[in-house]
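Single chain ahead, by itself, as structure tokens, in the form predicted alone.
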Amino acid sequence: MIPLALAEIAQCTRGTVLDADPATRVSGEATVDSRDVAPQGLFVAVKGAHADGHDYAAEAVARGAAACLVSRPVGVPAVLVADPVGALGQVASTVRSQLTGCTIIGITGSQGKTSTKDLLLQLLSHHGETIAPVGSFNNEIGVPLTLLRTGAATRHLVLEMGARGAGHIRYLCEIARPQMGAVLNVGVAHVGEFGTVEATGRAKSELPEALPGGGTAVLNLDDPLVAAMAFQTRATVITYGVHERADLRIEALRLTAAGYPSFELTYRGERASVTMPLIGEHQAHNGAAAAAVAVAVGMDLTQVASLLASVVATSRWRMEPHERADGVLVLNDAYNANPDSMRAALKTLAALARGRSGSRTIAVLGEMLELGSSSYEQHDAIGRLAVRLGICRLLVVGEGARPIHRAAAAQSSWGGESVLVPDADRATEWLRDRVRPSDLVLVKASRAVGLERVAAALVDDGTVNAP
């Protein structure tokens, strides 16, 4: 973190210094758990349905902590404000207004935003010191958190930006004011907080409204929503996808044997290979979206491409692969799914099984969240598709995943099985008794139906039963 004295904090969120000197300066990163403070790093306690902050303000001091942010004395160094997550934000705008350097980028979009982030800053490391969130930090919390990550030497700062309704994207920009934003898609995921797509893809649209006439705008234009976004932006577009039109295109998609995305890039006259050692199809749309990103930043798209060819996963349970002893491969993608994320993983499941002869498929799914009145549609046509793909056996996970179930065992032409289980634990158990040498299995729902531990079971399961 750029270093702050308490006095500039107390000054920039109209606080008040208490039991410390008001020079004492704050240079560690600031953090919300007490668990992990950095040495003269800021505390920030919040208050949340299940715990206070300000309950673990002393632990956080005596772990190192220079001082806390707080709504309330609590007897150890602190700046006293009125909210102490505004004001979280209030730090991190007055850090960023020190940034002259550095090349802030947001990335939005219903799905892809943490897995293209972890690619970009697996690009950009190459072309200067980058900061990228930990995880998703992507919210009002999350965003200034990574901004006070940032030094005098940092390059990037690339910022993932998620939104549960309108104007918190704008928000998020206030504080970080990008020079350029990548917006990836925008689909059904969590319309049943925004009401309609239409509405999500205003939302969504509030990153590249934000940009200054100086800046870039990187768009999907296999999106139409994303792609409309050209005429809501001052700043420079650059496009990309499988569009005939995208300024970074796409070419030759397929998928190898093991699933990896293959494919040929091109941008203003050059072309460049690309086979990207992560599973599914998908991949390849967040890979050019990095690219195009980092073509804009002043990367050569030969060394992206390279780039491309040995990045890795690094946040889990996103079509996470292990591979058993007995050849059993589970793809655990249990962190989070929406129709879209749905559908790509199951044609890469359908994909993969065409690779291995004598390999069958089960999925297994819960439910989607937030999808309002289209939830029944929605997980209806998952259940058709896993049909019309072909897999082998469909375990459904929870009575909100019904749809799926019914749908696919409606389905007279379909020589496959679904199986309605309760929770996680008969899912294990259902799995257990059932899987045999060589099966492929996917494992995915919303994060809250918890079905990691049904991947971390099979996984850990050195017992196969025949069925």
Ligand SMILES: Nc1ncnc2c1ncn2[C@@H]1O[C@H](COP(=O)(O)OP(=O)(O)OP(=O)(O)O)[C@@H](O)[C@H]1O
The other form holds:
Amino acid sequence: MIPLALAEIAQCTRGTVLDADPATRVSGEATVDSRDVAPQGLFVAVKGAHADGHDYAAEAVARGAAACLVSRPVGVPAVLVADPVGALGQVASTVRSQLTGCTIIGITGSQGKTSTKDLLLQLLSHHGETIAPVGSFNNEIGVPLTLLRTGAATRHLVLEMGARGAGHIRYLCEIARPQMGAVLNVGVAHVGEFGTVEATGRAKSELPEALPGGGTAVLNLDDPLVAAMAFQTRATVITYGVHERADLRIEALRLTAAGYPSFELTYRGERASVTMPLIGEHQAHNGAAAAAVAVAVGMDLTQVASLLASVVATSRWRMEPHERADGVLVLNDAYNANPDSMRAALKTLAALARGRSGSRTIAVLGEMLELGSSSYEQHDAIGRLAVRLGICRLLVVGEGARPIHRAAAAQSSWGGESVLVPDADRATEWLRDRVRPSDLVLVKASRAVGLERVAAALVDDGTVNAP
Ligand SMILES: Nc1ncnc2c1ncn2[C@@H]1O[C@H](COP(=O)(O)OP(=O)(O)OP(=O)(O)O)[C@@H](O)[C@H]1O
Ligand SMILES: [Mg+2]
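Having seen the form predicted alone, can you show the form predicted in complex with this ligand?
In what comes next, the whole complex appears, and the chain from above leads the way.
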């Protein structure tokens, strides 16, 4: 982190230094978790639903934090402010104004932000020091924390920007003032909070709107709501996608037998072949978004393509493959789910089965949360899609996901079977009794359903029942 004196922190946050010399410098990273404070770091006391960070301030200082950002005195070095989260944003904004020679890149979209951020980190690291968020840090806490990790040598800062309502991305952009921004897609994720897909689109368009005239907006031309954002930015637009008019184009996209997307990328008359070692067609789109950002910062297409061919999955539980000794392939996609990512995952499962004759497909699906009034209809559509794709077995977990089961079970033409179980433990039991060698098992639901436990149990078993 670029060092700041407590006096400077107090000045930009209109706070007061307590129990410390105002000349004390914070030079380590900022955190909201007292267990991972950095030496000379800043501990931000956030009041959450279950815990109050103020109760951990003393521990944070004992572990090496230089000071805390607090909204009440805690008896250890601190800057007292009205709202520690807002103050964190102000500190980040101050550091942002001191960053020179660093390109700040925002990524937003309904799905694929973390996946694209992971790819971009791997590409841009070959073009200068790059900082990107830990995990899915993408809100009013995660974005400033990531920004505060930058140093004088940082050349690229990649920021994941999430939104749960209007104005959220605008706020993140006011802090970070990105010169580049990529919008991946506008889907039905979190539509329960936004109201409509159009409202979701308007929230995402706050990123291109915030870009400066000399900046670059990377837009997915395959998504009409994203493509329309070309008219909502002063920045130069680079489009990507399979669309024939995309500046950076994906051509001849197919999945290999291992489920990896294989395709050609074209950009300004250049062409390069890529097979990305990550499962699912959607990774080609994330790869193209990352490639478009990379060429916009000055990397060449051939280098970008060869780097994409050797990327590794860094964030867990996103189409994470586990091949057991008995040939059972478990795809752990339990990180999260919404209708678009559910569709992408089911299509990938079906495509993988086509490359493995004799393999049965089993989809273990739980509820997709935050869909508001469209919830029933969206779950129902997933049940129908599973049937249309010829998924062999559906194991539907939890009452909230019942419409998937009901829709699938009602399709008389389907040769498969759907079973509804109440929870993750029952799902594990069901699978233990029935999974056979060479089965392909997809595990997916919203985060809160906790289906990663089912995937883990299945992987740990490593043994099979006789067919
Ligand atoms: N381009 C895409 N289109 C559809 N689904 C995708 C795409 N990229 C990733 N996914 C799927 O969406 C889910 C979430 O992926 P990821 O974590 O990258 O998205 P995110 O936008 O960061 O999500 P969050 O809003 O939870 O932070 C995973 O199940 C992944 O397999
Ligand atoms: Mg994310």
